[in-house]
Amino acid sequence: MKHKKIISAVVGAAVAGTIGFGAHANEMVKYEVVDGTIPQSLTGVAGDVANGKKVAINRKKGNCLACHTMPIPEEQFHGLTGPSLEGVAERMNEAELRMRLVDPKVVAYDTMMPSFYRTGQHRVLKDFEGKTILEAQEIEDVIAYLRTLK
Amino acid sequence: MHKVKSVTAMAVLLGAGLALGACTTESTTKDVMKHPYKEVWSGYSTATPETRAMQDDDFANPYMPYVDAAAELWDTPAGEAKKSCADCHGAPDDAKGGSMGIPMKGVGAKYPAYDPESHGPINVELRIQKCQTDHQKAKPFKYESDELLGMTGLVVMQSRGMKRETKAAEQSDPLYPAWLQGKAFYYQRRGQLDLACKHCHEDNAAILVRAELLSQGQSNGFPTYRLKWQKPGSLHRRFRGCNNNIRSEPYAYGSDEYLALETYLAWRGRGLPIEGPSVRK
């Protein structure tokens, strides 16, 4: 278990392009909230749909299936605590989706949904301290994937 | 002013789970004492048919070998005092409670209790350790050791079917401060996933997270044998698991934080029949 955690931290650090793990926090991209949305891309690099889907499924990353039904029939057991994300691109634009992923508490104070791009939560496990759940580009990739769910 | 403030503080502690009425301290106390659930139910209800069948039959319950081993320890004199549990308490199921007149029946239903020495809650595990240290003058079993898990199972079993009871939510009760602390813990977001107990066990009880059907996260089935652990585990082990899963730093076994949470959880589950040792997935 301990080993698994360290491995996932290493992978996370590798994706961020930093060396070593646990030593220092990720450099976080600054963003601006406008009327409960984040209009600007976090990275300026277009999202990769295929990687976005992978990140969404990955239990150590987005793990969206823990709480959402998604049109991914090849994955068993979709959770039901959140709404189905089928057709979510019809309901929400990119800026709204970015807000949802980065820090949904801004628009839904009591939500169960994690803030995928935030640090400073209470009593975070040492291995994850100062780290965001997803990297900035992963957020953009997931958004690109969600935009295909029409 | 003072009153309004305390009501607001309560409302924050309570989160969205409870509707609060009028603003006097008295009526707040009463409202606070309402169940956070419309209906309280045991994790047995959402357990799998497989684990239920194991729990229903003591011969199939994988916890029982640990209880059997503890029954032998119960009769074995130990420590400098060279006394066995039986010397003071009689047989585990002796309703009169042996020479001391302190029976095990009822312990599982009324614990955590107030410990005048620590001025806070004491649970069954720590109570057993205290008897070992104070009365047997022995080295206590380690928390989460097979011996302490077995002995806890043996003690709690004597209360099977009895209803969980607690007065910890009453301001006059010495456990009230711990109850308040436990409640604050229950509603506080934590960990990288930023979730409070209530997000899973109050807002989403009986709903699937991935392949797991959420229960109310009640304590009446503890201690429990978990198939995933391939061994028995205490309530504090479960707390640690539920903290770890949301990437939150757990607290130590027997810590004040977990004792407070255990005290509060007992109140959330009052009225539920004691099932320990139960079996879970």
The other form holds:
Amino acid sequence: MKHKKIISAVVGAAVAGTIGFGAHANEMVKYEVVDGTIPQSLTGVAGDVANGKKVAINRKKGNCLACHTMPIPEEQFHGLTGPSLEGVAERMNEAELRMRLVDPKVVAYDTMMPSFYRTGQHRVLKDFEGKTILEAQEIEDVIAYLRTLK
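Can you give me the structure for the form predicted alone, which would complement the form predicted in complex with its partner chain we have just seen?
The next block holds one chain only.
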């Protein structure tokens, strides 16, 4: 029997237009956790690989390089705290990656990795209280990029 849990998350920064399923900025976006994964897209819109790479390496957005090495030698200062993201597409499927980005603490409670699509984070700047680090479509974009790392 599969374990299912429905979770709501608040979309953080303002977004022009619509985020999949008719949700607008600051509305709740529901997703379902099944066996420690999130099988369904948060937006229903395919991720953009190029934007996903930009978000992943942006020091004020995904900031993956702070903790992970990535197969992008043109970027400096790769982290060594987390596992290398080279070949991550061979180790994790889309649903597993989505869970790791949305709320990795569901899978590994003591992980240092932040939850990129959850509110209620501890010790955040006042401007970020009640907001997510990434927007729903940015999560899907980063997943699309990570799926290219084989």
